[in-house]
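Just the one chain here, the form predicted alone, laid out as structure tokens.
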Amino acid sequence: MIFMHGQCVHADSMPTTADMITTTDNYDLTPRNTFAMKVKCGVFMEYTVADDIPFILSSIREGIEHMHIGAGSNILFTSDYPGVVMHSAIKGFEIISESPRELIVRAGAGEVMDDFIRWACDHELWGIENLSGIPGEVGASAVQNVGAYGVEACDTIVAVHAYDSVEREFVTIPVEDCDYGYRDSLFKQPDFKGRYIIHAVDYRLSPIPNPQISYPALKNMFKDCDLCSLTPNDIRKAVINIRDSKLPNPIDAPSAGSFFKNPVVSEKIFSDICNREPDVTVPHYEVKEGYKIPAAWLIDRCGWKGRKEGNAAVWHLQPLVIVNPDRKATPKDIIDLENRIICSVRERFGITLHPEVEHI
């Protein structure tokens, strides 16, 4: 069986591989990136089955640049892209295995991640509810290792299914070989970037209640609740409410979500910052490498929250987000603001922020 948006569809009723590739020249990428950058690509190719991937790659002339995008929610196009942009429209959810304690569910790379999470929550399956509301698609979730409210995608990923464009074969990469880290993975590393084109991801979900509410805002929302009575949808609704209270809707204020990674610093640097900011308690999380400090706090302390520079701005409710408020910002506007923020934080705290958003 293949589960599509909560409905069961027999595999033999799915479309065949014929005529499943859509090709458009001089394609406007504006609706394909949540920053609403007005850029184009030479050719846009969208496909609906995994077997289309090697065919598309073989059709691209040698020397022509090509790349793969998801929903465009974590990227900043810095200019027009002259080559070929590929996009997966592979949909559907398939239960691979099932036991009383867990289900392994395979989701198509082109499935909207939040649709997959909604389906899981509606079926009272635990594991990915804390990732609710994050823009993007399933394939990108495995590349970016998306995370929020104490949970990362890699916590429940079992395996990634991809086409290896170097070896020219389909491969299954178990989670332990994906080299996951904070907003990082094998698929983002220079030696492997672009090599693997993901067509499906296996997630481990569970019918056994296991609410993850260590994040302070979630803990506060459920402090008077019986945790045993909570459902995945309870957590999902709370997470979405928290996100909506701080983060802009890309439709209203185009952005790429959290723009910078939270820096991890040594104990000495953390101590220096505490001494330099004696009027406040520096927010932090102890991690294996040292102390993780919220980039939003650093940016806010530098006075950037709500500031507008040209046609780009820092979101007034969450300084970690750079927005294109009037849809007039150019890539240069965004990059100029990004660099000013980085310089400001470096001058005050001695910390160099690094963008989470991929620049293309």
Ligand SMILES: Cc1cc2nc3c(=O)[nH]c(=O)nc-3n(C[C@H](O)[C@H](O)[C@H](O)COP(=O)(O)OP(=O)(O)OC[C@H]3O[C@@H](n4cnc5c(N)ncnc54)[C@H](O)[C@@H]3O)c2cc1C
Second form
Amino acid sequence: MIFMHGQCVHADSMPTTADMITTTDNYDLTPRNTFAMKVKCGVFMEYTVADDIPFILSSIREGIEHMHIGAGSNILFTSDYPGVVMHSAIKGFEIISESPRELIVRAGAGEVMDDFIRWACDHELWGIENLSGIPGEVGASAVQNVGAYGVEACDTIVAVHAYDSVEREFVTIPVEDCDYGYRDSLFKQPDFKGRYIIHAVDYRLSPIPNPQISYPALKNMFKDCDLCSLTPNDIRKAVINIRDSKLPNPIDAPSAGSFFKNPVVSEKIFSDICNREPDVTVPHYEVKEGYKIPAAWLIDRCGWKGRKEGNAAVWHLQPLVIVNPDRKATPKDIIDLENRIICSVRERFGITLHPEVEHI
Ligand SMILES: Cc1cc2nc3c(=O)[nH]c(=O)nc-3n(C[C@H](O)[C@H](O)[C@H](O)COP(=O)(O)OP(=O)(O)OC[C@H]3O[C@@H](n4cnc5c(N)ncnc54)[C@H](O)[C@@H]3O)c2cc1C
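May I ask for the structure of the form predicted in complex with the ligand now, the form predicted alone having been displayed?
Once more the chain from above appears, this time first in line as the rest of the complex follows.
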């Protein structure tokens, strides 16, 4: 059985042939990137079954560049893309195995991640409710190792199903081999980038209640609640409320979410910063490599919160987010603002920020 948006569909009624590929030349990518950059690609190819992937790749002439996108919510197109942009429209969820303690659910790479999460919550299945509201698709959730409110995708991913474009074969990569780290994975590493085209991801969900509310805002919201009575939908609603209070909705203020990575600095640099900012406690987390400082705090201290430069702006509620407030920003507007932020943080703190958003 395959579940599509909560309905049951028999697997044999799913499309199975390569004729489900849609090809469009000179394609407008504006609705395909949450920054709403007005850019085009040479060819856009959307497919609905995994078997289409090798067919599409073999149809791309040598020397023509190609890339895969999801919902374009972690991408900044810096100009038109001359090559082929692929997109998966593989939808549906399939229960692969079921026991009293857990279900393994396979979700199609082109499924909207939040639709999958809503489906899980509506079926009282635990594991991914804290990821509610993160834009994007299931395939990219495994590339990005999306995370929020104390939970990461890799906590519940069991395996990733992909087409290996180098070996030209379908592969199943168990979670242990995905090399997951903070917003990082095998699929992002330079040697493997673009090699695997993901067509489905297996997630482990559980009917046994397991609310993850260690994140301070969540803990506070549920401090007077009987934790045993919570449902995944209670957590989902709380998470969405917190997100809505801080993050711009891509429809109202296009963005790609957190624009910069949180820098990790040595003990010496950290203590220099503390000495230079004696009026405040510098927020930080100790990590293996040193001290991680929230990029949002550094940007805020440089006075960027809410500032608009040309047609790009820093979100007034969360300085880590660059927005395209009137949908008039060009890639250059975003990059100019990005560079000005990087320069001012470097001048004040001696730290170079690096973008989290992928520049294409
Ligand atoms: C308002 C806002 C809030 C956000 N909040 C969060 C958050 O809380 N936590 C978080 O982790 N992220 C967050 N993000 C970032 C973003 O939502 C995630 O990175 C998401 O996983 C990107 O999904 P996507 O489908 O849009 O992928 P895209 O941005 O289209 O692509 C991301 C990468 O995945 C690759 N890719 C996409 N699909 C496939 C595929 N099928 N096979 C192989 N490679 C593929 C692309 O080539 C690209 O390298 C936020 C973004 C926005 C706009």
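Positions refer to the first chain, counted from 1. Since we're looking at a predicted model, the values are computed, not measured. Only the largest set of C-alpha atoms that superpose within 1.5 Å between the two forms is called the rigid core.
Novice: After superposing the rigid core, is the C-alpha displacement of residue 81 2 Å or more between these two forms?
Specialist: For residue 81, whose C-alpha is compared between these two forms after core superposition, the shift is less than 2 Å.
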